[in-house]
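Single chain ahead, by itself, as structure tokens, in the form predicted on its own.
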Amino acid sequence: MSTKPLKQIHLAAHFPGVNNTTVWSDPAAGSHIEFDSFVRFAQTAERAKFDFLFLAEGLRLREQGGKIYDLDVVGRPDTFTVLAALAAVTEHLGLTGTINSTFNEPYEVARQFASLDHLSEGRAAWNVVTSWDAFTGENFRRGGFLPREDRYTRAREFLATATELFDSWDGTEVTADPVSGTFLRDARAGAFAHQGRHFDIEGRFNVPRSPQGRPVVFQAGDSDEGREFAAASADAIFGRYATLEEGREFYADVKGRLPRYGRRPEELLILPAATFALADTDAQARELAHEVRRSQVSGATAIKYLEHVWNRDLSGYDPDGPLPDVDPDPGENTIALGRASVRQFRDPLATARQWRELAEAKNLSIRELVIATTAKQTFVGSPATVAESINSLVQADAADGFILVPHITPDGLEGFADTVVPLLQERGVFRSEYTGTTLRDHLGLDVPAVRPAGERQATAS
């Protein structure tokens, strides 16, 4: 009789700034911006022995009713910036970047990641991501958005045609021979010239390979175009799906997707996002995350969001008292700008009467209804029943590992650094000492083959 071997878990810390994950009125928070604060939340998930840092994307405040929205103010800063100076005081934690394909130029964000990962002795990691809305392509110099139909096309050209650029170095062509007084053994080095519907560009690219070969590459996102994206070219998901059931069905539909591009299951790691509420016991860390998230939905938290969903001004509303007797509006969202949440609810009427059924049946206020609705609390317990929810979950082939996000910055990865870590280790399950030096040997990825010039262009196009 076979024995299935046990799966190693990979674990992460999220970064996450300002917005209604964390609680940064909380005595204990620290700044979201100062670079004291990336610091330390870095080097505790380090001394943990964490594959990576996980940064995500803020590229304009968001607004609501036309002002900036100031219960979610995500103050963000430069993702290369903060990677590349973290880099110098880490060793071993791989430093991943959220940059949007959508906004941004192949050559730019390809020599970006590059240098990064020679900066961090191969430990960059991109998160491929694309923008949906015309509010945040303000920003940028071309302006609007685009098309839903053209999002990922661009996205799939962005990604090929920066591996194009990765690629255009073998890693042999530097000798610096100063006997011979040769530096480069093969001139036509960084040689590169794609055309394709969203890029025709030409010349050399400036960065020598990389550790890696090529960054890890991440894919966020839940949409089918999304997970096709993901089993065609991304080294790992970050997800959202972080239950059994959910979890299991998301994990089985993308790595099902993998062999019509011919990968196998271990070339895509499926990483969902995480929160946790630890105590002493389970009743105390159950009391914990209810005190958490009352902090999390304030009254005016509350009231906002119930607008994301009824797309109209509801502030003349007591989040103590009953949800509004008008119906949303079903139009386009116009009330919440830069918010991609609101997407989720594509059928306003039926999640309003949905709520409406479960406040009745549960006689919540707007308030509790929300809290009840946005659960954040993934693991909920003492050390020894998170550390047992997150193992049965790998098991169980729900996901690979976790990217946990803390409420508390820059501090709060402190107790499950200590606790729940420990117990893992105990059970087999997660490293005790990193054993290789870039990302790739953490996540046991294979470091890339360059490919021939002539099949990177047929790949992009």
Given for the second form:
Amino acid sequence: MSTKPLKQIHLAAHFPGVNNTTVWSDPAAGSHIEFDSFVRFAQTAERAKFDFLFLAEGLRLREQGGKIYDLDVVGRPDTFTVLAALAAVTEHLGLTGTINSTFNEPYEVARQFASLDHLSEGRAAWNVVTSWDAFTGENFRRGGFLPREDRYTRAREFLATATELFDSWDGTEVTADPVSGTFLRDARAGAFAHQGRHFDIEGRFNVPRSPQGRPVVFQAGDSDEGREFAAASADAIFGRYATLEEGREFYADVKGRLPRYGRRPEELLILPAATFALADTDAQARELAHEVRRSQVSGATAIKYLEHVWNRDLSGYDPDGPLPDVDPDPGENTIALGRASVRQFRDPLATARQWRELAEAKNLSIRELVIATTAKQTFVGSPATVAESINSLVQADAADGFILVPHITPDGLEGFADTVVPLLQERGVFRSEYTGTTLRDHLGLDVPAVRPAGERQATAS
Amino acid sequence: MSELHLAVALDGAGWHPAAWREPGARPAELFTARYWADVVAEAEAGLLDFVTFEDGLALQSSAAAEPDARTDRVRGRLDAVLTAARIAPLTRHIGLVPSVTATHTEPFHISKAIATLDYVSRGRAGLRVQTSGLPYEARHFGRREFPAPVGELAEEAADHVEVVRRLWDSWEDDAEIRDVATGRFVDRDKLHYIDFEGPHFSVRGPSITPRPPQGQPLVTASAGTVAPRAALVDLVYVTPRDLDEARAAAAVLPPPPGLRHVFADLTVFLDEDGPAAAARRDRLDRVAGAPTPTDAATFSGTPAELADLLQEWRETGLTGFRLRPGVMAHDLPAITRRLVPELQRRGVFRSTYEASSLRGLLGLERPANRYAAAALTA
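Any chance you could show the form predicted together with the partner chain after that form predicted on its own?
Full assembly next; the chain just shown is listed first.
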């Protein structure tokens, strides 16, 4: 028996916005935009003592073949605004929002996050994402101005600059003493000056230091640059892998990068996104998982997915028939816009060859092939099976926890909350009550110290 | 005598710079949700049409053209849109109108933020558009040479509002179809590119957020802030100093469609005894060290005297008033518990919320979608 103490699992809930996992056709699926859906989802997550709720973001509607993509859920609220409203109907739940560093400015984003942290009494978190594409840029003043290779340099400098703004108040300035008439102890509170390649700004930041000092920072991205960015600056990273071997490899790699930034392993949490299919028995859960996959991948969806690889219009093909015998167009992939997953096929000819071999060997139609090769449900089984899977992955250092993505909105989390969470609590690996009030408390992260102004700019290069 | 509309402008501990030192001011709580929730609840108890939240992308300053180094005044504020959103689930009827600076923000972000405020408040969102020509505020963004000509800022603000409004209409109301038979979640023929091109930005669209409950949330601005173009602003704030100026200001109200409301801004100090209100204001001026310069008329007196003035000014054609409480802790309750009952006794103010949306409270229709209308006539 190992004497290593049991790791505590972190759990979060992703309100699935625009995506291809939500089974919107299910009669149990509700609105994706009405505030009531967000309230119910958040309150279920809080009832289950989850660490936080997570919202993704997209700043342009996806297009395929020159037309707005209409097969998946479309339409979502503004991240900051809906999180601020959710702060009114929850008490403990962390509120994590994706905010793009390319189509925003540090002063504005920093004051929005500092405000959200004040308004939620210390529950704000920022998932910093980068973007470079001119397609999204068409919705913004600055357009598609950023060369692709600069997206991480801007993101890094954006986060460093925002941190300088957060640190421009140390938290002791507001004395608000009516007797002496001193509102501010320090006449220079909020003073900042940043000069860098992407930002050259100076002045006074106008939100006093927030309860968490600054929001918890999340980073997504699996590239070497993304991992390094997370190791240098993030409190948590969205792991890509929810399986044992790949997860452990990623975990070891990312945590291994921390010492060179003077950080300890527990200062960066690794939280992969995970789906689940839950039923009374393992057999029933497998059946449910199969049904969910069939609902997620309609015939039309399968053809659209294949177009990502083939980079051609395949609308004439029968999804229940064999794969196209034409080869993919090897040119620049322009068929699907506003969708990150298109870039995952680096060698479309090789992918097509592998898929044809697989389809022939197993006698799969286009739709069956897509179901077989795209993301599967991460956790499938009875509550006991799922609880055991989650716990064993965390204890084996494949992750520090998971961000769960239900396939039904907004009530798809309830079964998990009612059946899996109590089993994790019985095992002593998940909280039964919140022991702190802030998201940093839930995640076991310290409130960052304020760095003196002289040190701030030094780390911002 | 027709009814009048009432809004309250919320800023810190009140509009007088010494307000934060008054009894009950709670200055240490200005950066908490609880403070704002209490203040808006008080305004809602008074059946007011809406509250505005002041904001800016720079620290407050008592100097016109530069940041000051004062330590005796309220400094720092929370983002107005987020504060409004934080309060929305705690209120049911009152309109929530945060200030937004068009000069430095992305209209795409503002459009979806206000649309979302409309969702989380179930149809009670508006915005107060403002511009900023302050060079020190521009240096927080570092993108443009300032000062910019005032006319250019107003033109840019008009473009900003145009884009925000087009984006609100970029989804037709019934664009989400969830057609299981064809597998289509939306009818993409009911989603529209807005294709705006202007000197400061171009925006393609559509929005990522479906059309909000009110269709078009209420757009408000001070007179002159937004270059006058048809139907861009629903409600304009003016600052007359006397009846003649009120009459002149009201004359800007054109027939519909387009601008429907002109509200006069008034800073108010209210006490049951008129001389007491004036004396209180004098005392606050002494505490602050100087009389406070203000762009709007300042009223000191009793709630009944203020009711007289509002009725008189209302007759000029002004449709309502945005009152700025001199001291939030004192003058806001005086508005909701003294002025409002006085106006109700006179039959010129509502005795119950008669509509569920902000547009409804102001007697404004839910506008047709410009793109749907275009499709019908095409």
